[in-house]
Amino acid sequence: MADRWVQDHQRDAWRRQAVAEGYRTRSAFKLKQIHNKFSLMLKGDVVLDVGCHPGGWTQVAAELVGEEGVVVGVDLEPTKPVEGARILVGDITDGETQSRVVESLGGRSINVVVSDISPDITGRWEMDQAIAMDLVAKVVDFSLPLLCPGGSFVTKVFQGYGIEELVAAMKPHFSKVKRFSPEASRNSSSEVYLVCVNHKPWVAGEQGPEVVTAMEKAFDDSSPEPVTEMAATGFRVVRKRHEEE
């Protein structure tokens, strides 16, 4: 009970601070803490915020890149406008939405990709983990070809099957791949952020990331659930609960 009280108190403290500083969710401090640790964004950078609703991360990104930067946020849920950002409604795994994202970039490469998305939950842990990891892999496969040399990629993941395979798949593309738990998210037992720094496209050459393939193989080898069943569930970005952010 004492530990639960401390956790609730800390969670409320982040929420109160978010309200005081004008952020839409407490999760804004997760991105701020990741940025402070890894120096992700510079003035004038181009940032893609995947799963941006309700806009807390988009607010932080817009502040960090300034008026000269570009922030494109995308989510299935409509998001209130954020000053200094372009908000798109759509599924990031859908080709039409991806084309709109590319168009919104105005021909510029992305400096930083940040992703705080979560999939639908089926209630079956193995299936949920497989869906979550495959969703991350789809975001990687789409966004890495658009990421500039030296760029960074940050995504939320959940501890479990596929994490080591994801890390291994990302390492050839970045100088540093680290797991990081921001102070603002320590109440969660399984949430962690994978932070990939200094994109090295010249190492991979013309070969694409193909992280989806790596994730499918990982779950085919380690999970009793067949890959075909995993694919049949589909993928959808869902509204993040404010009390958990």
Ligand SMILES: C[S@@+](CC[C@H](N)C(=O)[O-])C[C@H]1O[C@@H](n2cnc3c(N)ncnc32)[C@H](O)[C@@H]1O
Given for the second form:
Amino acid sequence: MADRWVQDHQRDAWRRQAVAEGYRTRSAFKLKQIHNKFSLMLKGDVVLDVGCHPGGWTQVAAELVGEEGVVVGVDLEPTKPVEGARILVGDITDGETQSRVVESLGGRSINVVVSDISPDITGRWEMDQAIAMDLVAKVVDFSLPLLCPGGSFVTKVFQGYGIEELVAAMKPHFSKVKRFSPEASRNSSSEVYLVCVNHKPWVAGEQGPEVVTAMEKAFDDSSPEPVTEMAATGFRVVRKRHEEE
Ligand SMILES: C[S@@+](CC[C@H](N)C(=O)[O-])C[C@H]1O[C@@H](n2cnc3c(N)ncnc32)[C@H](O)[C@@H]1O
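Please supply the corresponding structure for the form predicted together with the ligand (the preceding block corresponds to the form predicted alone).
Every chain and every other molecule in the complex is listed next, the one we just looked at coming first.
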């Protein structure tokens, strides 16, 4: 009970600070804290903000990259305009939305991808985790080829199945892959951010089948039943088969 009170109180404090500083969400401070820790963005950078509604992260990114920078935000929900950003409405896993994102970049490669994407929660924890991890894998597949050498990739993940495999799949592509829990999200949920720094496309090459094997081992299932299509990285999410199924 006391823990719950402390969590609510902390969330309210971040919300009040967001209102006071003109940010649309308390999540804005999560991105600020990730940036402060990892020096993500520079003036003039190109940033893709995936799952941008209602725009808190987009506001922070636009501030950090300044007028010479480009921020493209995309979400299923319409987002009110953010000065200095181009906002798109669409499903990031959809080819047509992906083409519009590429068009918005105007031929420039991306310096930083930030994804705070969260699927709708069904309440079935295992299914929700599988859907969330699949969404992350699809964002990775789409955006990694657009990320410049030396670029960074940040995504929200929920603690649970598939995280170790995701970390292993990202490691060949980046010099550093770290889990980070910003102060603004501590004690509030199982969310954590995966921060991948210094994209090195010249080293990674093709993802082999080791990732799939690692996933199957992690899910400890002799005949895994995929709940989603395999993503091109070779990273896939499988659901544990239960006795009652
Ligand atoms: C936690 S909110 C993002 C908050 C945002 N970072 C901010 O500070 O304002 C997660 C967003 O992910 C979006 N989302 C979920 N699935 C998506 C998809 N397939 N394509 C695009 N956006 C998606 C949701 O609509 C939701 O607005």
